[in-house]
Partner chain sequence: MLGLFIAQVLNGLLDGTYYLLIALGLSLIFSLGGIINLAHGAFFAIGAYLALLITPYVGYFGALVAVPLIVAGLGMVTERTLFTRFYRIDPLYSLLLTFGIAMVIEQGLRWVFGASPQSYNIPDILRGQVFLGDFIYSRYRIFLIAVAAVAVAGLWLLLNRTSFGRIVRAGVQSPEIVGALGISLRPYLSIVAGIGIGLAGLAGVLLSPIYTIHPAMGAEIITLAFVVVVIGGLGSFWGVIIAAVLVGLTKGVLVAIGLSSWSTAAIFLLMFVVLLLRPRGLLGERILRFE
Amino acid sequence: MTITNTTRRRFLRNGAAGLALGVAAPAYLRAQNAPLKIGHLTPTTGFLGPLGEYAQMGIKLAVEQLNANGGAGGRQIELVMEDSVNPQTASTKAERMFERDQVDMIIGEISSASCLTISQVAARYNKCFVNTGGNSDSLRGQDCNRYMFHVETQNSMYVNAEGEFFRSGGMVDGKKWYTLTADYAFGHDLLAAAKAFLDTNGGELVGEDLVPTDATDFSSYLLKIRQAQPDVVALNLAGTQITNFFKQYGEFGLDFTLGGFGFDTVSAWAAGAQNFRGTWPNVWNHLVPNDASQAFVRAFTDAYGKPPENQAWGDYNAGLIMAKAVAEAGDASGDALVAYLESPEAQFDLMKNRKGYFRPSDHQLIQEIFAITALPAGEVKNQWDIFTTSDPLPGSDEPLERLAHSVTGGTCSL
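Structure for this chain only, please, in the form predicted alone.
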């Protein structure tokens, strides 16, 4: 994909569709000269590090674009970025961002456990935290709070979408399933949602294993899968776990139907076309045929030499959403932003067919999602386009919230 610097400058100047309107500000707000300070926390080391790198690239591009268009409500944006490392460190760094750096909000994260600790700090300061990567249903349920919003899709939405794909192919009712699950909050929550779906739809769980997040050797699990002879192997893994599994699955010569309930395209790219297989749910991917989406892909590729991953999409859009919120609310305080984001007027162009909005009851961004399916190795033309993308889910004739229901995670009380 060849992109000129002129193309990128034009994108930064003109912005994504609707951006200029979204961040237009009243005159009295434009008169304010104080910068808008955004803290960005995400893991850039450990098994989630590859995703965190894309997250940082996404938010940096958003801020560059916004500042080229006048900032957020006339205020230039300053970005304070840190590696969140783990939940305890994430909490410490979030507090330091609010106290020392005087940030107006925090965007980011991938680990659901770290999302929880950051959100608790943000709530103490009455500041907004926008989760761009944590999937746990409990963050939208029993662990929700007034100041936390979720651009990332929750586990149950992914499970419902992927489950419908398998059910439509006759692979649920009466079929045997084997699951491998990352042994931390994200995986546990995803497994609970997957079990609920199988129980409701007649699937049989014949084996399940919890996998340590630092595991690199899957041979013992693959031997157990071979012995169980399931119809479907479903992964509730994360980060580099998925990449390592893909490579070893091919080496073992297993050919059971493969899929999962949570996925990031960086795992497919890292595994390579020769190892990637199956169908997976995806909040967004670089093949989505939307004009604004493809403009983003071109600008990102020009900036970084490769197409954006879905995590980059999340942090990029979180930046645009919060800039629009500051402009529309006329204020960057937590209470003012909450009031705006919960309002019916708060709808956002997410580079998809339909606009998204935050559900007031739990602050989940309600939006379309997709399914990606691995291409046969012989049909792959480059290292990035190794899968196909589905049409948006749910279908255009169905309510946007159709997949957004959960039987796990508890009840949110804001």
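Next up, the form predicted together with its partner chain. The previous block was the form predicted alone.
No partner chains or extra molecules come along with it, only the chain itself.
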């Protein structure tokens, strides 16, 4: 049955193509027949579930808006969404999406380990995979792959941006740092980048603890931090651990400067105005003061009753970018998209001051990022606007790639 179907479809497609060529119609007309199928995979359960939920909201909104405005290069977009669960399941589901659902590309993911397995499947099918949430440097380094593109910023960019912020405040050279690091690949990656940064800039690491991923209580760590009297406490934690830490940090009355190298606004909102503090790097946040961002915030809030999290920005923009790529390339095949995305004309509006582009050497989206700083609890007006955003980093007079140099993760050869 499937065979007959594909053959019939191929016959129709070839026929249509031949006809289109015959009358020398513009390329997009030929594609108009078939909808563009986008597969979306991201964890919606487990500790990354909260982010995955925002990711799905983001991509759905993007597809709705695109379809209302004529789709991608004239093709309507069909979205297939699934919970990626873990690296093994992610790989199986990616396989099924390419094989059974015949998707043209996969967008999504937050776990770097799952990014890796999906990218391997995508490469086997010569289709694109757009990573919207995996931060690991090795994905852009030794594990890079011709068909994988990264809308999410990589760890070392966040470290450089956050480090820059601390350095400009005189909090690095000769200062004492204490780090808590989630004991898995993401945390180790961040720690390596942070150590390299401290080494280069004269910061002293007076304490570092690895935190098991299932730890919920930080009281023992807080007692140690209090004893060490550091100038800066830096967290390489993720998910609900960050939120637990905020709540307990305040509970134990600690007041050292707080920051970290990986962050999602959902952790700040979950901690609440009373507990959230410090300065954190951020790929985008709902307070970025330009028209495009605020229009997105309004559309998102209208649709879901709350403002978008940075993960929603990632999947929303990945949707828009790929729709534009399909329109420009005139084709959704992996190779055509790669050729377009690597080309110098592939510049994208990202609701930021400057346009972004994928660096051809490792497919990282080079873009401005931000730092958010907690507002004092007294100045907070509602449950969402509990921080302020920095100006874009790097500053407008500096080259966009300045933050995007990696010290870990190996080298990429595409």
